[in-house]
Amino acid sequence: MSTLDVRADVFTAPVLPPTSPPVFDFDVAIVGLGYVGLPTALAYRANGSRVLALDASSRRLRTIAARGADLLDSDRARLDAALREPASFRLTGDASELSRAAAIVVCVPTPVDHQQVPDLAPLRAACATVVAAARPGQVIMLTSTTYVGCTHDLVEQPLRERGFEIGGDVFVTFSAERIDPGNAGFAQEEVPRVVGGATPQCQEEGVRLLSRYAARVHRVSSLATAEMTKLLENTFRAVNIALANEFADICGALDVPVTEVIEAASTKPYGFMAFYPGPGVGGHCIPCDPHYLLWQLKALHVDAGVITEAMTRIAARPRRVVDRIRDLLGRAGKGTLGTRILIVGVTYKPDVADLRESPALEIIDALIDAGAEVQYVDTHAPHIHLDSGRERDSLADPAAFHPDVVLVHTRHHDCDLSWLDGDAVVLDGTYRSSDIAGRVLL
């Protein structure tokens, strides 16, 4: 996602009492274009709103002008539509113009730093310039996941600061994103939302502003309420692929296939949800929303063990990759220096572009820290830039790389492994690559 800047010459709406109901030439803004704001701007648009579409990045605004966003292919019909139609869809970096809209929707995104510790720069900045562009009649939602108290933070107070009555000028409300990108199974449409107001009348028009897309919103007694929900949803996630890839690891000391374990308990109707083993956790939720409640549970002192050791267990997935390539090649009678390794998808998902917090970054530098030649392929992601600053381009040709390892992290449903000719030690991290002969698992 992209975030936007507060600058010291940002517009600031003046705070004027409406003599009579106010007039907007857009039913809502989208503030940040990324995966979660695009796609939600093209929702509403797609079912009868006027959109204001804004990013405060000129190079996110070009490529969805040209049609470069990594989208679903329905969205991308989406987008083709709302582009034909500028009177309906406007993309714009001007946040003055946020005063146009009767609603502002924020989606920017909520990253943790390299200790894990939240990163609020984003979403602070983008609240600063929502705040400074309010007026009267406004229906303001926060749907970045953040912290316990983010939204009366960041968005209530500071309103009520510049002179506005919460729930009679401005309606503050929160509904956190329930995107899943790449996934065509779970339309926008479909998802119920969950909404909670900083007052009564605060809920009824978030509510009202979900309803233009969601066929379903269940209300929440609180903003506060509706934060937590949030971060339940994806420490619930984070604490079961912990579990799974603990299984994982169980299953190999004991000779036991997990995945037909896996599979096999699934047949449960009742009390178990199916979670698979991989290398590591990538994307904008599971690695990040977790800690946000864990730094603040940390500055009250309130112990969450279970959460904790999920988490750091979770960050500590990719060292057990490049520990069990190591112990792969020492079996063999080689070490790392100088083997070929190639990665095999290098995303955080299959079948998205998306490189945040994908483990594979991780193992690549790791694995070249340790002298090893590492080379991927990626039809999604055709160049990759390193926090080590080490960049690699995608191979053309991986067959030509000659590999003595060959780590399956990401398969994309475009993936072709036919090239593969035995000779290389084949490490499935996707747990569920059965078609590859004599592979071994993590």
Ligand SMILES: NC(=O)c1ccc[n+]([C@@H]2O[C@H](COP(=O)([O-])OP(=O)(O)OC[C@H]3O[C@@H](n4cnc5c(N)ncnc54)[C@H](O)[C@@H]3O)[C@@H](O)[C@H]2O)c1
Contents of the next structure:
Amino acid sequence: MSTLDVRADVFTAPVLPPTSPPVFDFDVAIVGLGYVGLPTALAYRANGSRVLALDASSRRLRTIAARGADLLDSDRARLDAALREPASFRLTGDASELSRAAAIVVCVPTPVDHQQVPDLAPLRAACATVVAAARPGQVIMLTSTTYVGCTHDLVEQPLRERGFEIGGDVFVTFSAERIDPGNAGFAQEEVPRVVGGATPQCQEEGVRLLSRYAARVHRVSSLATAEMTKLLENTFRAVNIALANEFADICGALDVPVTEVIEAASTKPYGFMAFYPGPGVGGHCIPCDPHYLLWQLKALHVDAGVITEAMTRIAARPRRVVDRIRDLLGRAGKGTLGTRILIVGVTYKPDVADLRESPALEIIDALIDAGAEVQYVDTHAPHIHLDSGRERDSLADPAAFHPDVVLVHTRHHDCDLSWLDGDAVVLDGTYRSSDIAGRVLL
Ligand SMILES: NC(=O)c1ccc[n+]([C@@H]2O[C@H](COP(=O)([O-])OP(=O)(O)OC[C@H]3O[C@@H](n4cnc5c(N)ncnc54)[C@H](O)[C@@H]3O)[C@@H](O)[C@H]2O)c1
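So the form predicted alone is up there; where is the form predicted in complex with the ligand?
Complete assembly follows, chain above in first position.
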């Protein structure tokens, strides 16, 4: 079968007798080659490991093979090198090959649905595949962000049910990925990793696996502690972003420049960490991860009022942007009907092509619903599909659109705004475009 064929559904491989010596063709298999998994596979390969790179999507595998994945330049160079060595970097859609790897690292998505309920289907499917393919001697590590107890439920317990001794003949660990896609300032290898194991032996195997490329590994006492650590990290970000947004609105009401306030507060060397306001949050982490915790807490009838409120406020932020545009137009005696509105940057953050949960998509749909004529410009996203089913292409010549309102939503490092001619109202959703004369803050 071709290496690009897909066969990632669950299959059942026999458990080998415990006496079989573990002989593996690959040092590590990566399951899920997205924003996390592909750089992880490349980091292992760059550090000398033989890597089996598995994805359930044949389209994704073709994109990677064609060097079309959204990567940092440094990872693109690694991918070029890896693809030249197919014996030590094998792209595959065939899940039965997992039994050829000494370690398996799971990096599949953990999104939420439209009701913000965790969608565990991809993780369940991936774990079922891994469990079915498990062989004595393997180390299995989950790195997807998930609820507390998930590694036990989806990996440890099913392996026990298959007759494995956990910590004896297979090793189960959790270490959430902390990569920041598009950010070249923090190399993946340099960001410390937190690892927990089902047993002390599992933890040690997890440390050994991560130490192949990670400079620092921090041990925690259990799988649950490692899972909760990631939930705290991203809940902390969510709550602080909600607070930064609120401060922006407060500063606006009191006519104080919020960015200057945050930068001034940042001079305090302890007890303060800068978070900046914006038009909302996107990507696969902040809008999703805290919901894994809230979903679990709801079932336990545990109150988490601060987190719940922060997530509600965050979800409402794009609507706040739309209201602000209406307000600005209203002050000029205009409405949204027929108004030309240009969105600058639609990805959820600078220098990535990731549109998942991007607030821009909701903002554009809401403005079109309100009768505005809306276009966008973004060098990283040539085409967008909106939830409403509408589609748009990035404008080649934004000046020719003659917008009445420009919303600066995301500024990539190469964002060119030299065409702005002063006729449009420019709403700075980033709060940090101080180079634009006459802009108004969100
Ligand atoms: N994107 C980030 O910034 C980031 C950062 C840190 C942690 N995380 C976490 O890492 C995990 C992965 O996120 P991502 O952004 O890389 O997701 P992604 O959507 O970019 O990639 C996931 C990949 O997994 C593949 N996949 C899905 N089900 C599969 C299966 N059963 N078998 C094999 N492949 C399968 C998909 O085809 C896709 O290519 C999530 O839990 C996320 O919360 C993401």
